[in-house]
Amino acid sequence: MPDPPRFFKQVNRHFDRASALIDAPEGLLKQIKACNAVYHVSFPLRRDDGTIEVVHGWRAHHSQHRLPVKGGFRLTIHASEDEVTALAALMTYKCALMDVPFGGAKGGIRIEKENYSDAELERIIRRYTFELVQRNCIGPAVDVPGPDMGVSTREIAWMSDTYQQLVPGEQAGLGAVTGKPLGSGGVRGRVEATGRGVYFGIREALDVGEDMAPLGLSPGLDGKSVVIQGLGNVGYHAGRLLAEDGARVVGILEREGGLFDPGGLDVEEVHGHLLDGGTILELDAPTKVDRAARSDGLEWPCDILIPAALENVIGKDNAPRIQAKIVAEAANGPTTADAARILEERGVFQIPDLYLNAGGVTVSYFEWIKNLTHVRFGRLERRFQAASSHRMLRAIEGITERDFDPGTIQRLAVGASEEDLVNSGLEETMIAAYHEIRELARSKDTDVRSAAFAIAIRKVAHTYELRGIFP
């Protein structure tokens, strides 16, 4: 079996195609494409049985055209310099595209998480954080890590606590890490933000009837069939919200295998079973595939395929067999450059990762702002808004001579909570970005992915020009 394509090379192939759409000096484009720095750390871990193991980790700063740089870190046996460099590059372009004022970064620790005890994981995270502090690779104005694959609020809490111990007295110390638990400076809505952003992006794309007609699809989500690869945090929340809005999840793929039911699967039931420690193959469905054949599930018939797991899962070998009409990239880099071209030639509509999974970093930006200002969203205005709505309803009663019942008053006369404001901000960001991408794609007669990259590259180039920084 041939080696998988290098991830960073794939990202740069998308970059090269898109850069032809904009007017920028070649030297500046080379600077934007290059990775500024990659830090490789290795440190000893004393296992619970007393043995010593060497753990390897990385942190990549792709672009520091804006500070701080931003990007999650992941716990995976596949972590490598190439992976974090590619992911950091995607973060650069993703932040620029979404008008989030960060440079791009990413990190990874090479471990199989399930093989370590909770105590061992805590030691790994705290030591990794120590290594980042020693290299000035973490801080609210320098580099702000967040959660990624294998990383939950628990690991983020360990990282945040370690940073604050090592840098005591820093007023904005909570802003050194995002994705924290609510009681430790987190923001409501962050956990489901990436999946919610995927839902908003797919919904917005499907609402454009002009783009759906060539696919033989009616506008809107109602009745659309969906296959999801990876029912982790992103896949679960995206699938749940799509199903609530009328879509039908017909296929779910996990590490152990997959299920397919044209009549629809219950996302909540499957997710709950997995959380309880069960495997997907223990559930009933007309069609099942085991671990060895789970990649075949990407070829199941559906309207929307959502790869929400690893990179490079759609390549030139299986791209001709993809039956989905829309590939919505919830994972980072799930489609190779060759596969993207094949899908494009076949008329498959692709919603790129660069845009679609940007909900996480968008809401992380909101959390970072909250930590720097020390004010919870909605705290100053919520009761004022509720009182204003109450007065307006009373005024309407006076004009119409009709009284609202107490339940209606209570339901309507409310102010926005922190979660309401975060979700509203995310929705507005996703909608505005999609139409900016679509407008450029139409004006340049190009695909959505190239348009998204072109917009991002243009914005990064503009920042360099404003700062007077040239190669």
Contents of the next structure:
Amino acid sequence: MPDPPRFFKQVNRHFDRASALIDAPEGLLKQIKACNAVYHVSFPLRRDDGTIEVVHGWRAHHSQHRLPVKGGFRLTIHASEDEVTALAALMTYKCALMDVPFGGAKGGIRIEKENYSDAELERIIRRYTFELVQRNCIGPAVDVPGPDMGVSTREIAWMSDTYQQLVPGEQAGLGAVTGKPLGSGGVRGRVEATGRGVYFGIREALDVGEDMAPLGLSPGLDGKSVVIQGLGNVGYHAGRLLAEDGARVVGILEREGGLFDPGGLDVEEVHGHLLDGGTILELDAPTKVDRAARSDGLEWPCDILIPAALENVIGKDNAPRIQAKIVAEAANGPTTADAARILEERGVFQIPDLYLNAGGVTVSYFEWIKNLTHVRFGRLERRFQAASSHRMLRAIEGITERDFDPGTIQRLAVGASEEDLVNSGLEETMIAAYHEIRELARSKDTDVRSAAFAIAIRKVAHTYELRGIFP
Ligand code: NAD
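Alternate state requested, the form predicted in complex with nicotinamide-adenine-dinucleotide (shown: the form predicted on its own):
Let us now look at the entire complex, which starts with that chain.
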């Protein structure tokens, strides 16, 4: 097997292509592209059987043009300096693109999660957090980690608790980590935010009939066939919402293999089965691939292919065989620069990661604001909004001399809850960003990815220009 392409190099190739669209000094572009710092920590873990093992972890600060820096951390055997650096760079561009006022960071711990007990995992996360505190790599004003692959609200709760034990009494301490469970300072809607953002982004792209016509697709999601790689947090929620809005999930690929059914798969059933500890191959479907052939599923016929697991899964070897008309990058970095070119030449419409999976960091930003302000979204205005709507309905009744039935009043006289506001803020952010990107792509006659990178680079450059460069 050829060496996998180095991930940071791939991100920088996308950057270089886009930076040609921007009028900025070359030295400044080089500074924006460079990773400011990468911390490598190694620490001992006492395993349940008494043996001691060395665990390696990283935290990359790609750009501190804005503080705090922000980015999730992952638990994966593939964690490396290259991986966290590339992912931190993507965070810089993603936050800039979406007007989320953070710099870019990312972390990783190199473990195969399945090989550790819950107690061992807790010791690992708590020790990693201690290492981050020692290096000023966590805190609401400096660096705010969040979830990524292999990290759920449980791991985030351990991290947040450890931080608060080590830095007691900090007023905004809850804002040191995002993706927390609700009872520990989390925000409603964060768990599904990335998948929901993926859904909004795909829906927005498909709604533009002018862009869909060359692909031979009618506008809208209805009846569109979808293949998803990775039914984890992002893949599951994206698939669920797409299916609820009329799309047909025909293929699902997981670690153990994949299923393909042109008639449609039940996303909830497959997800429930995986949650119960089953493997995907225990389920029925007309076509199945095993673990050895699981990446062949990326080449299944469909309208929309959603890689939602790993980076570099579409390379120059398989790009010529991808049959999807749209590749919607829910994962970070699933398409190499060479593959992106090949897909583009073949007329495949690509919705890039730095836009499409930005829902997670957007809602993390809302969570951080909630933690800094110590007030739940909607707490002040919800009842007032409901009462105003109620008065309005009564006034309409007075004018029309017709009474609404109690069900209608109950449905319309409501105020926005925290979840309503979070989802609406996410939807607004995804829609606004898509049209900003599309406008630039059209005006510069370029692809969506280059336009997204160009907007992000321009915004980071602008921040540098406003702040000046420290001598
Ligand atoms: P996750 O761990 O919840 O899910 C990943 C899924 O992929 C798992 O179900 C896993 O079994 C599956 N998988 C692993 N290797 C596979 C393979 N070779 N083939 C098929 N399936 C495989 O992780 P996640 O949080 O859903 O993240 C997925 C991707 O989305 C990552 O690239 C991550 O960086 C990106 N992302 C996540 C978030 C977030 O908020 N969680 C935000 C932005 C981007």
